[in-house]
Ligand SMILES: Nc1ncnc2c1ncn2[C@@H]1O[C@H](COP(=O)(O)OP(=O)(O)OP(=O)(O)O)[C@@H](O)[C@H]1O
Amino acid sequence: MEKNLGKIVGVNGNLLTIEFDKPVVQNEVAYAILDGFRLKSEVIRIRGNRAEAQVFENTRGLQIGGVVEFTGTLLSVELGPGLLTQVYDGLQNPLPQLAEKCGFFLQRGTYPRALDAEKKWDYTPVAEVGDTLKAADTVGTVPEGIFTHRIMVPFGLAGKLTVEEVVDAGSYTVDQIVAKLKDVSGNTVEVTMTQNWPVKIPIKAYDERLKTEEPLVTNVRIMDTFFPIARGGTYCIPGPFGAGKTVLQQITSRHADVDIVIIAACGERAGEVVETLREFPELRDPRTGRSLMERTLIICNTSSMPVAAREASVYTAVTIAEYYRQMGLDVLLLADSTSRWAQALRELSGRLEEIPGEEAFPAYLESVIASFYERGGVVRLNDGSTGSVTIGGTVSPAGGNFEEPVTQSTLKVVGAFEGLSRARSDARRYPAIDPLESWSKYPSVVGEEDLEVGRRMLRQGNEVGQMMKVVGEEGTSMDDFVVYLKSEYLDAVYLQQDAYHEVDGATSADRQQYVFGKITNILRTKMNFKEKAAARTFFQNLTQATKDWNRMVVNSDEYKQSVKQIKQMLVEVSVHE
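Let me see this chain alone, in the form predicted together with the named molecule.
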C-alpha cells in the first residue's frame, strides 16, 4: 500500500503543523521522520489541508519540509498474555527492553514491541469448530502466572461468528493463529493471542454494567471503615505535596483485595516507581503466597518523560485494566497523579491557542476527567461471570488548595473522597486522610450504628479541641474534656495506622469489625475521673495498650491477653447507671 505522507510546515514545542493531500483521520498516529528515526505523534486537530499533531518525544532537530508518515490507525495498545509484571512507558514501550537496547538513557524514536514475540504459551482451546461466538467470547486460554488468561474474539468484531478451525492444545507464540472464524458476510477472521485496541475508546464487549455495591477492602482502617471504596467504584486522593498520596497508593497496591493492580505513575518521580519495581518482586502476596509482581503491571511515564505521552499513559493503563476485566478479574487502577495528566492537557491546549478556562485549564477538562472515571465499573460478561475496574486517582492541587479545577472536576464524578490534610501530615498522623472533610458514597465494612458513634465523637472532639485552644484546659468541663480525649483516642488507635508495621500495616475487614466494635463500646462508656490529669493518664495508657494490640497477630495469646487487659482497664473507670 502506498504511504500517506505529509510535510511539516510548523514546529512549536511538541506541536507540529503538517500539510497533507490524502485523507487524514482525527487522532490517528503519525510518525515524523528525523535522521532515520521515527518520532511518534498523534493528530489532534485538522483544519483544511493542515493537521496538527502532538509529538510524544522531544522535537529538537525537526525542520520545515520534514516528512511525516500517517498510519491511519488510532493510538492503540497491544493486548495479550505477558502484560503482567511488565513495566511500560505511557505508550506501552517496555522499559526494561528499551534499557537493554539503549542503556541508561531513553532514546527517542525507539519503540520495542510490547509483547514478547518469541515466548511460547501453553494454549488450551475452549471453543470448538461449529460454535457460534461473538466479540469477547473465549476462544481458548493460556496460564499467565497465577491467572487463566482468556484469548478472546477481538472486541471490535460485530455480529455472530462461526468457528471454522481451531488448533490443538499446545505451545504457541502470541502471533500464531489459534482459530479461524467466519463472520456473517463470509469473511474469514484469523485469531491470534493478541489484539490491538485504541486507548481512548472504552471496551464495551460485555453483557451489562452492574451497580457498584460491594466494598473493596484495602486493609487501611480509615478507608474501609470511614471512607470505603467499592469494587468497580472510583475514588480520589487529593492532598498537598508530602501529605502521603503516593505512600497511600503504595500501601493500597500491596494490600487491596483485588486480582490485579495496575499502577500508572503519571508525571511523578521516577524514584518512587523504582521502589515498587525493585521491592515488589521480593514481596509475598499474602492472598496467593506468590510474588506481588505477578499481579502487578506498571505504566510509568514519570515527570521528566515526554509530556504528551503522560496524557496517553492513563488511557493505556485503563485500557489494559478493561482487558483483564474481560477475563472476569477484579482490577484496581491507581493513577498518581491525575493532576499531571490534566497539566499535560493544559500545555497542549495552550499550544493550540484554545480559549482557556479557569487557571488556564481547557474548558473540556471536566468532561475529560468524567469520561476517564466512567471507565471504572462492574460488568457482567458474556459468559455470566463478572469483572471490575476500580479507579483511584491522586490529585495534586496547586498550593494544596482543593478549590481548583482538577480537584473540583474530580469530586463531581468519583464515589469517594479521601482528602489528605497538611495539618495531619505535619502532625505525623498517617494516613493523613482528613476525617472531617472526606466522604464516601459506598458501604462501610462496619455497621452504620457504630459508624455514627465514631463520626459523632470525631466531630464533637474537634469542637472541644477548638474551644480548648481559647479557654485552656482550666476552662473546659470534665465531660467535654473526656469527649476530647475519646476522640483523640479513636484517632490514635484507629484512624492512624503504621504503614510499615507487618501486622498494623494491614487490618482485615473481620478484624476491623471486631476492633471497631470494641472501640465504639469504649466511646459509649460513661466514665468518671476525679481530675483531668487522671483522665489524661488513663487515656494515655489505654492508647498505648490499644496500639500494642493493633500490632499483635489475630488470636495469638498476647492478642487475647490484650483484649482482657483493655476490658479490665475500662472496668476501673466506667460508671454504672
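Moving on from the form predicted together with the named molecule, please list the structure of the form predicted alone.
Excluded here are partners and other molecules; the one chain stands alone.
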C-alpha cells in the first residue's frame, strides 16, 4: 500500500504545520521523519490541504521541507491481558522496557509495544461454535493476577456475529488467534487477545448506562460521611501545594471498595511520581494481603516530559479504565493533576492562535473537562453484570484560589467537591478537607438526620469561633462556648484521621455508622458546666478517650470498655430533665 506522505511547512514548538495531498482525518497518528527517527504526533486541526499536528517528542532538528508519514489510524491504546502492574507513559510506552532499552535518558522515537508479545496466557474458551455474539461479548478468559480477564469481541464490530472456530484450552500469546467469527456480510473476523481502541472515543459496547446511586466506601470518614463519592461518580480534590492531595489519593487508592486502581500522573512533579512508583509495590493491599501494585496501573507523564503528552495520558488512562469496566469490574481512576493537563491545553491553544478565554485558557476548556469526566459511570453489560468507572481528579489552583477557570469548570461537572484548606493543613488537621466549603450530591453512609446534626454543629461552632476572635472567651456565653467545644470535638475525633495507623487509617462503613451515631448523641446532649475551664477540661478528656477508641479493633475487650467509659463520662455532665 502506498504511503500517505506530507511536507512540513511550519514548526512552532511542538506544533507542526503539514501540507498533504491524500485524505487525512482528525486525531490521526503521523510520524515526522528525522535522521532515521520517527517522531510520533497527532493531527489536531485540518484546514484545506494543511494539517496541524502536535508532536509528543522534542522537535529539535525538524525543519521546513521535512517529511511526515500519515498512518491512517487514530491515536489508540492496546488493550489486553498484561496491563495491570504496568507503568506506562502517556502514549502507553512501558517505562521499565524503555529504561532497559535506553538507559537513564530516553531516546526520541522509541516506542516499545505496550503488551508482552512473548508471554503465554492460560486461555479458557467460553464461546462455542455456532454461538451468536456481538461487540464486547466474552469469547474466552485468562487469569490476570486475582482477576478473570475477559477476552472480548472487538468493540468496534457492529451487528451479530457467528462463532466459526474456537481454539482449545491451552497457553497462547496475545497475538495468536483464539476465535474466528463471521459477520452479517459473510466476512471472517479473527479474534486475538488484544484489540486497539482510539483514546478520544468512549467505549460504549454495553447494554445500558445506569444511575449512580450506591456509595463508594473509601474508609475515609470525612469523605464517606460528609462528602461521599458514588460508585461510578465523579469528584475533584482541589487544594494548594502541600495540602495533602497526593496523600489523600494514595489513601483512597489503597482502601476504596474498588477492584482496580488506575493512577494518571498527568504533569505532576517528577519527585512525587517517583515516590508513588517506589511506595506502591511496598504497600500492602488490605483486601488480598499482597502488593497493592497487583491491581494497580500507573500512567506516568511528569511535568518534565513533553507537554503535548499530558493530554494523551488522561485519555489513555480513561480508555483502559473503560476496558476493565467492560469486564464487570469496578475501576477507580485518579488523575493528578488536571490543572497541568489544562495548562498543556492552554499552551497548545496559544500555538494554534485560538481566541483565548479566561486566564488565556482555551474557550472550550469547560467542554473538554466535561467530556473527560462524563466517561465515568455505572453500566449494565450485555450479560447483565455491572461495571463502573469512578473518576477523581485533583486540581492545583495557583495560591489555592478556587475561583480560577480549571476549578470552576471542574465543579460544574463533578458530583462531589473535596476542597482542601491551607488553614487546616497548616493546623495539621488531616485530611485537610474543608468541612464548610466542600459538598457532595451523593448519598452518605450515615442517616440524613444525624448528618444534619453534624453539619449544623460545624457551622455554629465556626460562627462562635469567629466571634471569639473578636470578643474573646470571656465575652462568650456558656451555651455558645459549649457549642464551640462540641464542634471542635467533632472535628478532632471524626473529621481528622491518622492515615498511618493500622486501625484508624481505614474506618469501615459499619463502624462509621456506629461511631457517628454515638458522636451525634453527644452533640445532642444538653450539658451543665459551672465554669468554662471545667467544660474545656471535660472535652479535652472526651476527645482523647474518643481518639483512643478510634484506634481500637472493633469488638475487642478494650473497645467495649472504651464505649462504657465514654458513656459514663457523658452521664456525669448531662442535664437530666
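Numbering follows the first chain given and starts at 1. Whichever C-alpha set is largest while still superposing within 1.5 Å between the two forms counts as the rigid core. All values derive from a computational prediction rather than experimental measurement.
**Q** Is the C-alpha displacement of residue 274 equal to or greater than 2 Å between the two forms once the rigid core has been superposed?
**A** Shift at residue 274: 2 Å or more after core fit.
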